[in-house]
Each structure stands twice: as structure tokens, then as C-alpha cells.
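Next up: just one chain, as C-alpha cells, the form predicted on its own.
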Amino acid sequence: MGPRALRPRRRQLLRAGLAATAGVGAALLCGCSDRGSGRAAFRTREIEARWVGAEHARGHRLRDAATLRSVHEPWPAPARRVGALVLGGGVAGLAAARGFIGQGTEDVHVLEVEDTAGGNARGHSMAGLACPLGAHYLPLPGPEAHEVSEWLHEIGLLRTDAAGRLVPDERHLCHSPQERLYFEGQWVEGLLPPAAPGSPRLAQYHRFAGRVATLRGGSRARGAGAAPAFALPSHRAAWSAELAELDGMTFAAWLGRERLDDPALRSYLDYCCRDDYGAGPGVVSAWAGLHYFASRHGFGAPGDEHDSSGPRDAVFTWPEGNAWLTARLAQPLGSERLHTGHLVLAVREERGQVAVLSLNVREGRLQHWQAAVAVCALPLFVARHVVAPAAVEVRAALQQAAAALTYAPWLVANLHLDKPLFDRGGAAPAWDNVLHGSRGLGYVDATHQMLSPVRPGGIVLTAYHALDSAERAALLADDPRPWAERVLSDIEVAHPDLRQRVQRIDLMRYGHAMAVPRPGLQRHPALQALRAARGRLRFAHADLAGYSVFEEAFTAGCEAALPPWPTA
């Protein structure tokens, strides 16, 4: 799902939660030739298509009668007593583990609804074959990010140079070509469409490209040592009049004010914003379709020192994607102290204590935890159901912050290929590889970073669609066909062999992928209060960031479980 967003940041599908999907329902859809189009003929043959990844029916029980009425009951005795508890197994939920860890907590014990842990940063495999099923890349973290800067130095990826630099190990960066665009029936380096020298497009590209640098540039204007107005994690940015004003207004308003109007930049935005947030511009934030760009690399225009039609800004990215991190946060817990397949039912302050009542979804057993702190890293829209704050302001900063988020939801295929695609003319394949006007955010080629060229097992390609809300029930339908449907159609514009290569599709589905940053949400009072609340019971997910990306989720996690903690 979105990186561009992290491309900002791409797919950053941090943990949404409980809504996602499941079960193995397999499906056969069939290729069909195409003779007399002027592609090429190929005999119809069927395709495997399943669902695979979370149990959307998990989820679903904190609505069972039965479910609800166990919450109200005396909970089993004894309890289980430990000196730390996370809710949540996401990027958020296992950083806050570390943290814990770090500063003496063995004692931290993890719940986790599935049965792997990671959010939507977990990872999959076909014929072998390591792919993601989420996320997939991180970009070299920010300064005000030193959390993750820290970690990924602890972990390898980042080393410290004669000069007492940061920089990246390069045998986990993206290899080249690193991403292209199939535009007006060619594949063009980059993913800006092209535009002429001296065209109306191009003045366009540069008077972006120009206010993106101006809001950018706001903090320097305050002096050495002032705040970014814009950064990742988004707390630490400055705030000002100027940007309330675009967190008030939707991306596409600001844009219509400033006369922004060629449609290849309009399509090129719709994409970045579906990418990394899962809505359009019509109803993000004009904070948030700035954020995009001038929280990390800016927006450069064709010929400009920083071009966006060439390669980004390095990122590191893994065949299973952002699970290659996850994986690396969780092994320290081991099975002793992550416990998947653990549904949270209740969660309530008592003296002295946080008590939790949990389900063992594969044994149908109930578990009564106590902890003298703990962290809620569930999403906002479970939390508000499960949670019951001591605080009475908490209490009520919960409820309205889960009433003012909306989540996208997102549909991840794995298409299985027996050889490399038919390539159309123009820039060579890439991980990255969007088609222009799609309704989908393209695919990247999960074996990209073999460096083999002789792949036995085939090839991987991971597709990304981010859905209309209306849609997120449809998405709950047993037969997997009509999705894969979708997806071979969206894909086979730019590769007429598709269904001919094409051996098996694996889908996964999130019905509550991501928190969308409608207006108004930056800054919220009531996002602002439960990052705030320091009793026993905290906060730590992206969605107190009103966005989902890896950092702001990561950075959510360290600061839950600093101290001081309540003692008596």
C-alpha cells in the first residue's frame, strides 16, 4: 500500500487492527486469450485465487453476544500476574516492548490478535518465495525520527562513518531501477508524468515544486535551531497559523486556490495521496498532500537539481517487505512473551493496576491479566470499545478521537509468475511500477532484490489498491475471484501475457488498513491528550498521528513506554 508515501513512504499499512481478513478460501479464475486485439494469443487456462493473512472473524467476536456478556462476568481466577502489558502486536505494540526491555522490564508480555506478529507489516511467501503483505520499505529516517535512526543503527542497518556519520548499509537499499511509470502506452523512468520544455505542465510542475520548498523552508526563516513546519513524526514539527490553515482545507482546495489544474499533476497527487493514505485530494487534508512531500525529499520538477522524474531518495526495502523490521522487534520476545491468537475483550485501571481480560481464540479460552503498567497499542476504533480509562478526561479523549478517524481500506495480491512479464518499450523494469490513471497503485516486484539473475522459482509481483470506504463490506465476500479479477485487469494493460504467466494469486484484505487525515485532524485535542496521558494505562499507534506510517507508529511505542511511571 502506499509507499510513495514514504516516498514519501509507500504501503506504510501500519497496524490497523483487528478488521483485516482471512481464511484460505481458494478459487479458480480462469485466463482467457485475447485473440484479434493484436495481443498476443494464449490458451485459457485457470488460475488459483485465495485469501490468505489475518482472520477478519477474530476481529468480529468483540460484537458476539456471547463475547460481550463473558466481559461482564466474574473474569477466571487467578490472574496472571506481569510487570508489563501491550496490546497490540504493530510496529507501535513491539517498539513499546523494546522499550520496556531497554530499561530493565523483562517482565513485558505482548497480546496479539493473529497469529504472526508485525500489523500491516508482516510478511508471506509463495513457491518459496519471500513477499510482502503490507508495507514494503522504509526510507532513511529524518532527525527528529533519532528513535528509529537509533535502532536501525543497533540492528546493522545503519553504521557510522569515519566522520561520525549515519549511512546506510547499501546491501539493504533498493537496488536500481528503482521505480517507472506506464504512461500513453510506454514505460518512462520515475513516476511524474513527463511534460515538455517550456509547457504549461512544466510551469505547473515548478510552481508546485516551489510552494512545497517555500512551506519547507518556513522553519529555517526562524532561525537555526527552530522546528521544522513540517517532519516525521509529525509532533515534533512546528505549528503555525499557516498550517492549521491547510490542515482545514482538503488537498484539492488548495490546489484549485493555487491554480494547480494540469491533469498529469492532479493524477500524479491522487496517487501519491491514495498511496500513502488511502483517499484522494478531495479528502485528505491540504496539510497532509504537503506533508507528503516536504516531510521528506521535497517535489522536484523535470531539470530541477532534485528531478522527480529520476531516482528517489534511498530506501531499504526486503523481498517480504517491512516484515524483514518486524521480525527483527519480535525476536527478542519470543513465544514466552508474545502471545498471538490473543483477542483483548476488556482492558480497566483498577488500584495499583491494569487488568486485562483476553481471549485465546485457537483454545476458546479466557484469560484475566494483570499488569502495574501497560500500553494500548490497538487501533483507535477497537481501543474505544475494549478500553475503559480511569481518567475521566481520558475517557472521553478516546471516544472522541476514535469518532473523528475514517480508515481506507486495502487489498494486497501476491501473483505467483512462472517467467518475467512481456515488457512494453521504454524504461526498463523496476521494483516500483505504477500505471498512469489506474485505479490501483500498481505493483513492485518483490524478487527485485535477488541478486541472482536466475530465479528457479519464478516471480513474485505485489499489487496495492486502496478502496473506497464503500467498499470495505464487499470485501468480506468468500469468493476471492472477483478481486483477482480486479487486479489481473488493472495489471495486463501494460502486460498482455499476464494470465498466461500468472500461476497463483494470494490476496489479503484490510478492512481498517489505515487512519485517512481528514481536515482538522492534525493537532486534534483529543489525539493530542491520549498521546499525553502518562498514568498506568498509555496510548501508542499511528493513528494518534490521524496517518499510518512506520515512524510515526515506531516513535508512538519508545515514547508509551518511557518513564516515570505511577508508583503507587
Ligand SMILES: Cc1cc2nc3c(=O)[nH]c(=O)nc-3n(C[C@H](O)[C@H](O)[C@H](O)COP(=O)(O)OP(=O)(O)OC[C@H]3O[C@@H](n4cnc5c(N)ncnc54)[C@H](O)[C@@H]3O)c2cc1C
Contents of the next structure:
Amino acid sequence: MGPRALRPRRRQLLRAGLAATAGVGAALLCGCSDRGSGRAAFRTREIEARWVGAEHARGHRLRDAATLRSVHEPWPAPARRVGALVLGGGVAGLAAARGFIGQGTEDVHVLEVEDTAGGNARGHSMAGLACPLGAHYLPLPGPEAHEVSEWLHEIGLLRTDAAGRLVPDERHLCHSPQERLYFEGQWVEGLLPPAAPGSPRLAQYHRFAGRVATLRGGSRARGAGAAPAFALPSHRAAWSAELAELDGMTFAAWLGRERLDDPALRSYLDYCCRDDYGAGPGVVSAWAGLHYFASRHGFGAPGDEHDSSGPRDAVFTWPEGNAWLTARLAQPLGSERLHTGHLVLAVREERGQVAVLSLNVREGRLQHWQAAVAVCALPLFVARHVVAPAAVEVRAALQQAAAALTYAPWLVANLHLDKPLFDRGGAAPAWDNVLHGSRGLGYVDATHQMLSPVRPGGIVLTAYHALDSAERAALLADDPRPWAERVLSDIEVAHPDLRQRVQRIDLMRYGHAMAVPRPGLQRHPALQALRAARGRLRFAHADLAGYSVFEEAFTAGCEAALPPWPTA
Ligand SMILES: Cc1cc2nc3c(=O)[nH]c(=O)nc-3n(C[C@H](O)[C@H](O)[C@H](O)COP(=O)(O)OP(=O)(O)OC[C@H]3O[C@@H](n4cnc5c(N)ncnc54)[C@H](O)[C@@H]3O)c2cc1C
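If the structure you just shared is the form predicted on its own, then what does the corresponding form predicted in complex with the ligand look like?
Below is the entire complex, every chain and molecule, led by the chain shown above.
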């Protein structure tokens, strides 16, 4: 079923007109509060908006005086003794648990504060339709992410063809059309603003593409087998003075130096940085801005030989986003080894063991664990408060690494619509739909991947907003309506019938969604020291890379679980 032209109802038009006259842009979102469900919810005749997905009050118990006191009192006895403990059930933690099982340590247990594992890659559903709460795609892994490829092969997403090459199962690749851009009143294919033949804009596109291609080609010049200059995971790339220089300046400064100032190119790059890193070119390093392209598919200017429409451009995605992957990572653990609703309060690396105190948040009960070995897969802003490594230098590295990181808050909104939106024509509705110049990052159609053409339950659109750190405190508000309003007013520029179609908005807030790759983070000595820690307490999280993607988190988990482990 394709998008249909819908005529706004007269009542809606009248009300919209009245609201505009009164200067009350949010008039369509007003109503009473309903706390019966235990979660703040606000209902209007048309649209209900509510917070879902995570109970930030759970994590904030780490700031609570009574909870902190329990850490300094004797821990409950007897302790539960296990072979290995993994703290945090995001991608990195689940990959570490898989690593332990693969090496024969079946007695591995994961402690996760939320009710579901997956961390930033969890899923949700509305009206029976699956949708993401966070991460939503995984590009085809490159050669340096070999652990990811091996696992994808194990679960059937990559297959070996007759020539022995790994090829993707196309049913899980993003269906066409993949992306489109709302630009100057119409939808165009791809995400790059159009550029006329011979225009200065097209010339800048080509110049930027050339710079990316030269940087990517650096390793080829060094010969076969040399590590590439840009790789995923990033610590497997070769480092050089040129890369260190790029990491020492902001992307905006580099673009200025290169005289790449076309507004459309800048707007596109701004979108790319906010989309991948949660902050724009004025904040992230030039290394990060270029890594976005150079570590994957390059930058494809129209008609360019590095056109990005090749196979590396393909991405795996599912209606529930990367929750499809984390559900499969978590599945072998079962409820016996995956302990959800467990807040890790304290971790002490001791002689011959790692002692952990957790709080079962559902039962309000403390649990004392003793593990032969442990992997801390918590974000570093949490780990710095709860983890006490034995070695003084690792303890110092944890504090220094956490102090070096800043995190972007994010908002993810799932909008349940009774029917597809009216489309203004131009490029056809795609999986990823971006609005040029918008504050938000556009929306993904969670139902795009469904094989059935019939959508009896309507559709779900997932809108993403990377926020400024100054907006973090406002995310804690009980009332989700101002945020729902922000999401609606962002998308309705391209879809005037949006408010008529939306049945409910479920909002997920992330106070610390992802580390922002600011200048100076790549090869930061403290982050490297944490990655290199090989005692009985080790670290794994995307934070170790200074930015957050699946490949970084998964590889960090695999590496942390690798033997040998201390025996004494
Ligand atoms: C909105 C959003 C969209 C994204 N989109 C993509 C995408 O499309 N593709 C992509 O590759 N990446 C994406 N990312 C990046 C994503 O963060 C990584 O891909 C990956 O999921 C990070 O995994 P992690 O295990 O390193 O961290 P996390 O997901 O942060 O996992 C840490 C885990 O520790 C738990 N935890 C924290 N404190 C405690 C405690 N005290 N006790 C117990 N448990 C605790 C958390 O609940 C969480 O489950 C996105 C991120 C966000 C926020």
C-alpha cells in the first residue's frame, strides 16, 4: 500500500486556524494527566504522548544517599559465587557474555538495570507494530570488524557463496528506497542536496569526495596488508601524524581550512555528524567528521567514481532496529543468566575475585556476588562512580577517561499513525526520511521492512533528535508534551496531515546517549589503558572508542572476554 492523498477534515482545519490566531502552536496537544499506568501519560482527543523505555529513576538511585550508604555497610551474606560476571547488558556486555560461553565458561551472569537487555539497541512496539527505541541499523561490516562478521555468519545474516565470500542475506538488508531528503518543498532521492551540473556546489562535493578518497587510500599506498587509515573498530586503524592533526581540530575548522563552505554541503555534513555522533561539526573532531565516510563507504558526489551506491552502502535493518540483534545475543543467556532489573552499585577488584553489590530494583533487595572474573560493560560516566579496579593506574585511567568524555542527550519518538501520510510527490517514501535544515534528524519508517504490503494496524514512524547537553535537564520533565510537540512541528513541515494521522507518541529519553568524539579523544591514553587492562576486571563499552556504534561496542565486548585470565 503506497501513501495516499488525504483531505484534512474541516474540523481540524478550523481548529488549526484558531490555534494559529491565538498563537498557541501546541494547541493540538493538550489534555489531562493519567498516572494510572504508573508512567506519566497525557491524553488529548487526538494524541497521547508518554515516556517509555527506561526508568531513569532506577539509575539515579546511584545518587541516592540511602543506596550509597548500603555500599559502605557490610554486604549481605552469603555471596553468590559465579564464574564470570558481566556488568551492563548492552551490545558490549552481551558480546562479552557470548565470548565467555564460547570459551567454555557457561557460568556467566549479566546484570542489567533495565527490564530488557540491549542498552541503546532495545526495541518497542505500538499497536502490535515493532519499532526501535534507539539504534536501528548495522552497515555491512568491513574486514577489521571480523568478530561482527563471524557472529553474523553464525546467525545466518552473512552466508558463504560459491567463491567463499561472505554475502548478506538480502531479506535483512534495507529495502529500497533507502533514503530521501525534503529539500526546498519537495522530496529528492538520497540525502545530499541536489547540485546543478557545473555549479560551484557540485565542485565542492567533488573536492570533498576527493579528500575523503585520498585519506582512505593512504593505507593502500603503504602496501598490501597494511592497516587502513580509517577502520571500524577504530583502534584497528593505523595511526599517523596526519590523523593526529585531524583529531586535534574540529571538523568545522578543517572544513574552513579546506575552503569547503557551500551551505548545502555544510548542512549535509552537519546532519551526518549529529546523526552519528550527536553533535555538529563545530564540536566533533575533523577525524570524526571524516571517519564517518572514510571508514565505510566514502563520500559519493553525484556522478563521482566514489559514488556511494555500491554494496558497502547496504545496511541491515529490522522493524525493531538493532533490537533484532540484541535479542539474539541475549537469547542463549535465558532468565537464569541474564538478571534484568539489577542495578550495579559497587564493583571491587580483590585478590582472587571480583566482588559486586547489586540492587534488585523490583524487590528492593541487595545482592552480593563474587566472580572469578568480570567485565564492566557500563558507560564510563557510571563506571567511574561504582567501579574500583585493583591497580592504581587502571583506577586513575578510569577517572581520567570518564572526565575526558562528554555525552549527547537524545530523544527518540515513535509515532503510531492510523494510515500512511500524504506525500507531496517527488522521491517515493523511503526507510530514512530527512528534512533539510531541520533541528531533528528526520524519521525512519519502522514498517518499511515489513514484507506484507497490508498494514492493518497502521504504521509507526521513529523520529530522532540529538540534543544539546544544555537540554539534558529538561528531558527529566514529567510532562512529555513539549517534546512531542517539538517532534510533530519538525516533521509536519513536510507532512501537513501529520497531526490527523498520529494516534499516540511514545518518547524515549537518553540523558547520556553517546560519547561525543571531540578533538583529542582518539588514542587518548586513558581510554587505551582501560582497553588494555588485562586483570580479572576488564572494560568493554563503545565509550572506549570515544564514540558509539555497534561495531565498536561488539568488538570491545569480544576482546574483553578473551583469555588468558589471571589464575592466582
Ligand atoms: C538514539 C540512538 C541511536 C543509535 N543508532 C545507532 C545505529 O543505528 N547504529 C549503530 O551502530 N549505533 C547506534 N547507536 C549507538 C549505540 O549506542 C551502539 O550501537 C551500542 O548499542 C552501544 O552499546 P554499549 O554496550 O557500548 O552501550 P550501552 O547501550 O550504553 O549499554 C550499557 C548498558 O549498561 C546498563 N547499565 C548502565 N548503568 C548500569 C548499572 N549501574 N547497573 C546495571 N546496568 C547498567 C544500561 O542499561 C545498558 O544496557 C545509537 C545510539 C542511540 C542512543
